[in-house]
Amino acid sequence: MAVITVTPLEGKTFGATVTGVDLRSLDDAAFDRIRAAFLEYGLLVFPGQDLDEKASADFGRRFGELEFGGQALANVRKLKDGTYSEVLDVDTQLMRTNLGNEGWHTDSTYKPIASKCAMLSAVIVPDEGGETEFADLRAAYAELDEATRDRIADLSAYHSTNFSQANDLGDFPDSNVEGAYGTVYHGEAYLRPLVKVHPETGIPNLFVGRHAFGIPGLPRAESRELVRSLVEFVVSDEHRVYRQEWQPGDTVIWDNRFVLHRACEYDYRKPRYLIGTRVAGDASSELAYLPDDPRAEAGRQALAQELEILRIEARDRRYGATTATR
């Protein structure tokens, strides 16, 4: 039987490498290990694991109930004798998407129930670029000056996909869609706290990224330059940085309740084909309220609020203030 060694990364506040395990085949007690050091470390890297689809959905589902399992995170379509489309054009809602994403983030906290956590598994990556990197939210609370911490301390903040698409890139995706781009430009905003308690470890932790604006009871610059300062603190030391440079075939998964990440750019013009599954958190930590909660009405006047201000704004990001047509 093999040896399942664990081994932190260099230099790092989080993040390990684990080896001698083949995610396909788990018994328990192997997957014991594995969860004991998601908590411990939060992002762990498996080299060469080569999941398929169906393989990344089903050890997602050992962490929980699945928002979504085995869907492709990429620039191209698989088609249905295994081959692939020709790369997306980078107007299209999916890149606009895919690029939005190169912003620091944790999964999901634009939706009611935020994420435990998410799985990425290469099987096409670019010879240049298109890595991911990772950032540690705890470590960076634990290092805040007394005074910071003072100050977030009850303060929480909106957080939105459809804002941030704005904010970052001029994009302005219909609310009114079907489908998966319903489910996240669904023009709601979720309050949350600034300051996390990991609720299976008791340990603080920053609580911010691209996603969140308008702090209530803040001026909107106050707001935005708190949210900006915080992250820009967060990834600042290169000892709370991971950056993945993905080989085919490699898995990470990493815990979004105090783990940032995003994608890194590289030329669009190429293929770069991810599986991607993300598991749900759980509403007694990770539920914000629900759509039909009177206090859900605050979070949709203060993001449309934001976004008349950034349809102005906006007009010199990436898309011009623009809604996507495909």
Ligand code: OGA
Second form
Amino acid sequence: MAVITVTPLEGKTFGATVTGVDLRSLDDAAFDRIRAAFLEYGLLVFPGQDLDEKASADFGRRFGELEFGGQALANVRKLKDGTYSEVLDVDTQLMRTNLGNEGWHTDSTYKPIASKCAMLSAVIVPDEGGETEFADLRAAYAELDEATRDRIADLSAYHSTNFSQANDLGDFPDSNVEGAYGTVYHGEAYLRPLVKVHPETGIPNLFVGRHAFGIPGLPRAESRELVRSLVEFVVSDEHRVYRQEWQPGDTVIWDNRFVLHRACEYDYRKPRYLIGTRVAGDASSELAYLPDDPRAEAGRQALAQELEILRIEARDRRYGATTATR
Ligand code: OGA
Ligand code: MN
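Given the form predicted on its own above, what does the protein look like in the form predicted in complex with the named molecule?
Up next: the whole complex, starting with the chain shown before.
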């Protein structure tokens, strides 16, 4: 059997490349090695795995319960005969959602239970652009100045993708729209601390991204500026940022509890097809509260108020405060 080799990404505070392994046939010892590397590095790059939908889901399931497995993250649809459709129009809700992924985020913080980790496998990638970038929230917290650490120690932010779509793109999806990776535009907002203690390593990290807004206790302008400046700080140092330049066959997995990511822009007329699998967080550490919890009402109200402001403020953004019709 080949020897598993874990090589830290050069010049980065996080991430490693893993070779000498076939993710489709991992025995328990090999999986333990990968799990340990995942917790240590937060981001693992596996070149040349050529996983299909089922293999992607199967590998994901070893980390925990799936939110979804082997799903297309793409601007084309895979047809029954194995070929691909024409690229989708950028005004479709699916493409609006894909473009939303170009803002720094961790996955599913807008759900009651945020994600533990996620995986992408490249099938079709444009020759230019369309990379995925990652950033290290753990190193960022460690390198944050004392005054800011003190300031944010007890602060939390609401998380909603109705917010991030409106704020980043001027996109106002109807709730339960088709083609939006499940019902993610549900009108709830979940409160999460700005500083997270990782449930498995005990190491603190920043926990902010595009879905975060409305820090209770701060005026709106101050809250916006704080979220913006924290994300900006995380990605301001190249040692904390890694860009995955996809080759078909590559698989990447990252820890959504301390690693930010975003898609990079590309020529949207060219096909891009990645297979995605997302693992749910453990409720004991990633559950904010459920929608029927009395605490949910404050989030719902904060979001409704915020969207009312953005209806006007976001008119100049890409989608001009509109709702997709398909
Ligand atoms: C995701 C995501 C980025 C990309 O799959 O959650 O944000 O590059 N994808 O497509
Ligand atoms: Mn994502």
